[in-house]
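In C-alpha cells, one chain follows: the form predicted alone.
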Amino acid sequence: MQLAMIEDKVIPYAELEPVYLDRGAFFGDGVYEVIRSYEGRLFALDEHLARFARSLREIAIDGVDIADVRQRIETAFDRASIVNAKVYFHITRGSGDRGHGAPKDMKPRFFLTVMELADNPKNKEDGISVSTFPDWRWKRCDIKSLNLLPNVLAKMDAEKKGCGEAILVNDAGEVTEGSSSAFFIVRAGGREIVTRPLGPDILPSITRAIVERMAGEAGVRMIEAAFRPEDAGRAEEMFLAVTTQDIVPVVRFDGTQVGTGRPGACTKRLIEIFAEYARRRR
C-alpha cells in the first residue's frame, strides 16, 4: 500500500490533501511577491504585479490571470482592515506526485497572507549593522523565486553576529545585494550613490527603482557599478532598500564603523523624500 506520514500519523497516499504535494514545498517551484501598505493604501501594486508576471513567465508558469491576482490581493487587504500591512503572496506550479518533470495540465496554486507590519523607527534613527556572507544563490536571482535557502542561511549568520542583514559577496569578490534587500553605498561627499547594476545576479528591487528616481531630488548622482567589500568599507554612508522598511541606514559593516557611526545626511534626506513619496502615492 502506498502511504504517507504527517508528523506521526500514517494515512493512505491517495488520501493526502493536495497542499502536501505542492511543488513549492518539494522544489521551490514557484514565485512570490511582498507588498506593503501605508495608512490603508497598498503601495506600488502595479510595479509588484508587473514583476510578478515577469517571474511567472521566466519559469514558464502559464494560465495565471494577473487581473485576478490583483482582485484577490485587494479583496484580502480590504477584508483584513489592517492599516499598515504586509501582503505576501505566491503561486506555485501546482500539486502532484513528486517528480522533477511537470505535467502539462498542472494547475497553479495561489497562496496569500495579510499581516500587521510593525515599522521599527529605531532602525531609521540609529541605523543597523550588517555583515558579509558568500553569495551561494542560483544564477537567476532576477526571478523572485521561492528558492531562498541561501538567503536564509545568510540571514541566520548575520543574526548570530548581532547584525540586521547579510550583504552577499559573489565568487568574484563583488558585493551583489542583501539577503532580502538592495544595498547602496554613498561616496564623494554625499554626492554619489552606488549600487550594483541590474542583471541576473540581483533582484530588480521595486524600492531600488524608487530610490533611483528620488536621487535627483536629493541632489545626488546614482551610479550602477560593481564594487567590493573593501570599497564598501571606505564608504561615507550605506543604506538598504527593502519593501517592508523602505530605506534603512547602515552604521556598521563587518564590525567596522561606517562614517560617523550615525545615519548620514544623504541617507536621512532619502528617507524624508521616500516618506513624502509614499504619502503622495496613497
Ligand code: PLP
Given for the second form:
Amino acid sequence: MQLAMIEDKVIPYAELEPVYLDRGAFFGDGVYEVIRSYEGRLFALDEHLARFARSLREIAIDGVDIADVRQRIETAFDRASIVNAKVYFHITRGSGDRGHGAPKDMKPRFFLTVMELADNPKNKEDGISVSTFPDWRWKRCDIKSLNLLPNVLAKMDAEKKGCGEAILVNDAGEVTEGSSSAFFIVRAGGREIVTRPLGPDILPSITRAIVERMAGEAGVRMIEAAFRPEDAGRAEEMFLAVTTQDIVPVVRFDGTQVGTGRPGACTKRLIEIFAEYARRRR
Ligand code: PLP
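Mind giving me the form predicted in complex with pyridoxal-5'-phosphate (PLP), seeing as the form predicted alone was just shown?
Below is the whole assembly, all chains and molecules, this chain first.
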C-alpha cells in the first residue's frame, strides 16, 4: 500500500490532503508578497501586485489572473477588519506527486493570511543592531520566491548575535541587502543615501522605491552604487527599508557604533516624510 506518515500517523497516500504535496513545501516552488495597511487602507497595493505578476512570469507560473488576486486580497482584508494589518500571500505551482518536473495541467495554489502588524516603535526610536553574513542565495534574488533558506540562516545568525537584521555580503565582498530588507548608508553630511543598484542580486524593494521618490523632498540624493562593509562601517547613519516597518535606523554595525549611536537626522527626516506619505496615500 502506498502510504504517508504525518507526524506519527500513517494514512493511505491516496487520502493525503493536497496541502501536503504542495510544490511550495517540496521545492519552494512559488512566489509571495507581503503588503501592509496604514490605518485601515492597504498601502502600495498596485506596486506589490505588479512585482507579484513579474515574479510569477519569471518562474513560468502561468494562468494567474492578477485582478482575481487583487479581489481576494481586498476581500480578505475587509473581512479581517484589522486596521494595521500585514497581508501575506503566495502562489505555488501546484500540488502533486513529488518530482522536479511539473505536469502541464498542474493548477497554481493560492494561500493568504491577514494578521495584526506587530509595529515596533522602539526600533524606530532607538535603532537596531545589524551583523553581516555571507550572501549564499541564488542568482535571481530579484524574484520574490519562497526559497528563503539562506535568508533564514542569515537571520538566525543575526539573532544569535543579538542583532535585528543580517546584512548580506556577496562573494565580491560587497553588501547586497538585508536578509529581509533593503539597506542604505548615509554619507556626505546627510546629503547622500547610498544603496545597491537594482539587478538580479537584490529584490526590487517597494519601500526602497518609495524612499527614492521621497529623496528630493527630504533634501537628499539617492545614489545607487556598490559598497563594502568597510564603507558601511564609516557611514554617518544607516537604515533598513522594508514594507512591514518602513524605515528602521541602524545604530550598530558588526558590533561598531554607527555615528552617535542614536538614529541620525537624515534617517529621522525620512521616517517623518514616509509617515506623511503613508497618511496621504490612505
Ligand atoms: N529584500 C529582501 C530580501 C526582502 O525579503 C524584502 C522584504 O521582505 C525586502 C528587501 C524589502 O522589500 P519591500 O520593501 O518590498 O518589503
